[in-house]
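What follows is a single chain, given as structure tokens, in the form predicted alone.
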Amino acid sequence: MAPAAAAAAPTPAGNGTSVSAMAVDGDVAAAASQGFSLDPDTFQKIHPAEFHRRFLSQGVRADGRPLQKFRKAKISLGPVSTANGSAMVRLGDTTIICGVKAEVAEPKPAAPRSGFIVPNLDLPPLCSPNYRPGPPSELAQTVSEYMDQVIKSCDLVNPETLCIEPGHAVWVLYVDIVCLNHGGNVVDAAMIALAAALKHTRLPQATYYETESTVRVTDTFTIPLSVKRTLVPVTFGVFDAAVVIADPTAEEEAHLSTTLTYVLDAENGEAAYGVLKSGGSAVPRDMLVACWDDARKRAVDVVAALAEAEQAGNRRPDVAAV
């Protein structure tokens, strides 16, 4: 007598209704005829694609969410004492941790009275499987590329705020960026994380001693970083051209044909200042505007998270989830 064939996808969780038998039911009918079971990691991992693409076709995920359905996203300040300042942020599986570190250094010649802003993405081969130790990876680069040019073409902070001494000394604050886990939506995590950390760091009192050519800096008193706006990130990708689904998970990603981030002025819901798109397939323009709508109330949740986390004060630990 042949086995019962059994090729159901995972109930997601979380979802009062099963959606097994729906999305994969032609092949359980297909396990039948040929007589032999399929479990539902078996078909996972044979199927990838096919997997994801039946829960879809249902309108939900394989780990339970509605198709336009973020993570909640976790805010916590200050976990790095040893930074200037510091934040870690946790969306769904994903965990990045940022810092802050103020260094002095000599201003370029054309620009004797600006600071800079160093942002770097680091994706340790501990964060996941996918990652090798030696040179970053394509999508560190990508991602800390595109949050210097972020940086500096909204004006995050103005330069000049960094100077110390005009010609002489200005500060280079380094933003390093590390995931420590990998769960998908890197991009939303680590810009998200770049803002609290940013809005979290004091400078200490530096003072210039031109009779010496020496900054002394003093951490008896320090000053809080102007920065004049709040960014949020928003990431959907979209599955076989045609499907958008919010704030993807690793699994997802690994399927997508393109992914679309949105940077926004938290303080100002009608500007956007950036655009990410990854993949070849083109995004029509009705599909623009459902994301940029969507976009902008995840934005109005995040700036309410990074808000609560801020008026937390020095209580440990800060945190704050939307």
Contents of the next structure:
Amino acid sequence: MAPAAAAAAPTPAGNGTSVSAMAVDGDVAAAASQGFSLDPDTFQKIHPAEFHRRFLSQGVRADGRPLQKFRKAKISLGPVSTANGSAMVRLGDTTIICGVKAEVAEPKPAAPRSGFIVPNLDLPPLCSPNYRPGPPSELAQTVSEYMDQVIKSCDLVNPETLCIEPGHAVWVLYVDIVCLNHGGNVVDAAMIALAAALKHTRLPQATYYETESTVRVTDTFTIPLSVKRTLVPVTFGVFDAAVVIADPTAEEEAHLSTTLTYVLDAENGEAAYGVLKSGGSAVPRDMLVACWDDARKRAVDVVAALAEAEQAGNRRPDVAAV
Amino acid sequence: MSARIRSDQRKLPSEMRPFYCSSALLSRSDGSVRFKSGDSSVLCSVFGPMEVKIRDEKLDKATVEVVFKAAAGNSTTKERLYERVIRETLEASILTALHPRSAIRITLQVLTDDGGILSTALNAATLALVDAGIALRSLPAGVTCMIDQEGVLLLDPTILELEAARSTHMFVFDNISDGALSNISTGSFSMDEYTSCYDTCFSAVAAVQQLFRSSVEGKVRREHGPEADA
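Can I get the form predicted together with the partner chain as well, since the one above is the form predicted alone?
Below is the whole assembly, all chains and molecules, this chain first.
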């Protein structure tokens, strides 16, 4: 990673190749006088935070991006042909796949016409060495919960449109989001995948038979789900409580003092559906506002990527038919 | 302005419910506090620094554990989100480097929930850490506000008011830094609404900080006599 990264960086102060520039301050004099050399790879392993600090102080990041540059979102719709809707999202090394499965369930007595959307993020051990087999990690649970709160509070899908027969049968949409490769900023990738998959979801025609009290569904998925808005998540990391970086990678995430996630409206960047900043270093008011402004620019790019994915999906007849 | 009466007889949208705390309620824990904000009330106990599970041990600092228990029912992912926010907020304020290879456990039990339970719990946790004598860098305090369907900003809403919320916002500020430590916002809101929520919560936190101050002063007086005041 590091040699390539150093090569990609526009070497403002000989980042990478020059040995003395890469050593930690305290070691510099001694290292230089003894002709001791430390290659960037080793330096990153020994002093990971200092490694990133050196890059950021030069206005560039270890993977060659400027501070405010996001990774391009690559979206493809319909990779899972058996699901009612699906999407795969890549942000750099981060890969997330999301499938929507519709099942028939009984509504709650208090809300006889309301269906359910159940988002669930899975961070399996295969995606990163930080996750172990067993019950879902705290991050997976809390991100799932936050997505659920955002979806519900912004009324993304009117739950009454999921009604099949009031009081008897409604659709429940299980939105399963699986991380295949954790390259940082899983929250953004997961929410983009969720938004794309829900837009792509088609439900079968369902009929309720009162005499047998059963629901029969057609074999083809024909009815598009009416999704009221498109959510665009945008995440920033804050390094040393002062330097804001957009779309952090997994290596950077481990050394951030805090992260900041906005959930914006795709059409109107003035409107937001969520902000999440959990602990860490304090973020002043003007930084919150400045990040929101940067997030709006990012939202435009994500919307374009979504539109591109939809066009590509329409050209492929096998995907469009599902 | 005073024409609007809120669901619990408060006159103003920017009026907080009366809040108070009582400390050292539990004999077995190192610190305990009950924080009440209107009809929301949370009991918090702190143990530590104490022995840490080997798996959670950190070589250079203490491990902070937060357990959040709702008033009724099994714990769900909602409680896990609260635990994470409270833990990540307090981890930044506790001087964890003073207690390497040990654990500080914060247990929060909701007694009654009438809105703003996360900020109430966080305030209880901060005071319980003070009560336990754990060294802190700053005192984080939380406040909740909401914007209703007509666009009116209501500070410290009750559960009844939250049902009609278009957006809800929880902010945490401390007494030394000039920014938000934590923020959870959901619902549908504009940037102007967001910044006015920030400003409202920022000024409201001063009152909570004032309570923190008088609570700590009371603790010092009890433990070291009245002359400690000077």
